[in-house]
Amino acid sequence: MAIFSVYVVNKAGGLIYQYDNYVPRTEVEKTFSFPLDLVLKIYDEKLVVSFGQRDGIRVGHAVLSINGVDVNGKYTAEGKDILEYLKDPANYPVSIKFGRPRLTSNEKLMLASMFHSLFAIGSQLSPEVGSSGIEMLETDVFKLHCFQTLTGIKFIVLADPRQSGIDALLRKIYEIYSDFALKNPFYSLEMPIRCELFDQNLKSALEIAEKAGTFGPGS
């Protein structure tokens, strides 16, 4: 069981923080010879393979890192197109990791928007007055489980779908947000949480919450 990562979102739909506490590593290397046997393309800046399935690499996963080496969305860490990379001969064999894209910064802005959004529309939706929103949502592998205060606020937090303990979870981490943000002289509200007792306090609230699935008195 995981607690996969925390996201807080103010009330105009912000993200002012966002932590990755675990992230299922489902990433693939192998070595290929020429001709490359599978399909890539370029979708949202990112190389993908678009046809072609082997030995744990999927359709829709990205190219990581090319001989060992990072890449930079399109292009190898020299800055070279990596499609035109694999369409030369002599750059074989070649080593390439895939797995699946890593979120940006930006991507993860308009994620909580769009929850922030659809939160909204759950609330509209409820045939009775006084909606609580959207509480939790389930895949078959991970749980949504969303807690908003009286003010707006919203914690949201990606588990593990055999995770139990997390709606104490949730009013635990509002706790540390009362006590390590709201307290903070230097904190403004409705802005990005930047203090390192937060810090502390949430990832200690994780791997309680991971190992013990509840809260105690005076946890």
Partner chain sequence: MIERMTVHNLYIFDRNGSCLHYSEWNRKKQAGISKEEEFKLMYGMLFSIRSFISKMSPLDMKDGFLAFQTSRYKLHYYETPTGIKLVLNTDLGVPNCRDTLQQIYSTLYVEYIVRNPLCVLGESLQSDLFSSKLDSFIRALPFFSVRAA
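Now show me the form predicted in complex with the partner chain; what you just gave was the form predicted on its own.
One chain, no partners, no other molecules: that is all that follows.
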């Protein structure tokens, strides 16, 4: 059971808070000889596997390091183009580490506003009257739960599909938000939340939710 991350989105679709609670590391390091039996391509300034899954390396994984040295996007640490580097047989055997690419803060902002509009379309395409937006989105490896307050703030939690007690957790986060972000005199509405007490309380709420799954009334 795990809670992966928490997002808070303001009513305009801007991301005002994000916290990664648990990031599973799926990294595989392997030594290759020439020629490389994977097809790599540049995607979003990263070098990702586009074809050829083997030994835990999956399509969509990005190149993280070469010969133990972390890469910088599509360039090696020395600033050379990785694709060019891998074309040269003199550089083999080479040890490459692959893994799921981490989200950058820009990507997180983009995803938050993307969800904001998906939420609205979900309610517009409803076959029933009076439908809210997307409250729960299900995939085979995680579930996304979203709670929109009356004032339009969205609290989004990504968790394991089997994790229980998420509804209570979302309301608890709303309570923490009202207590520690809104009552902070230095907090301006709709702006990113930078508040230590909010962080602390959120972390402990996530811990409790992961262990017990539920909150009693008034806890």
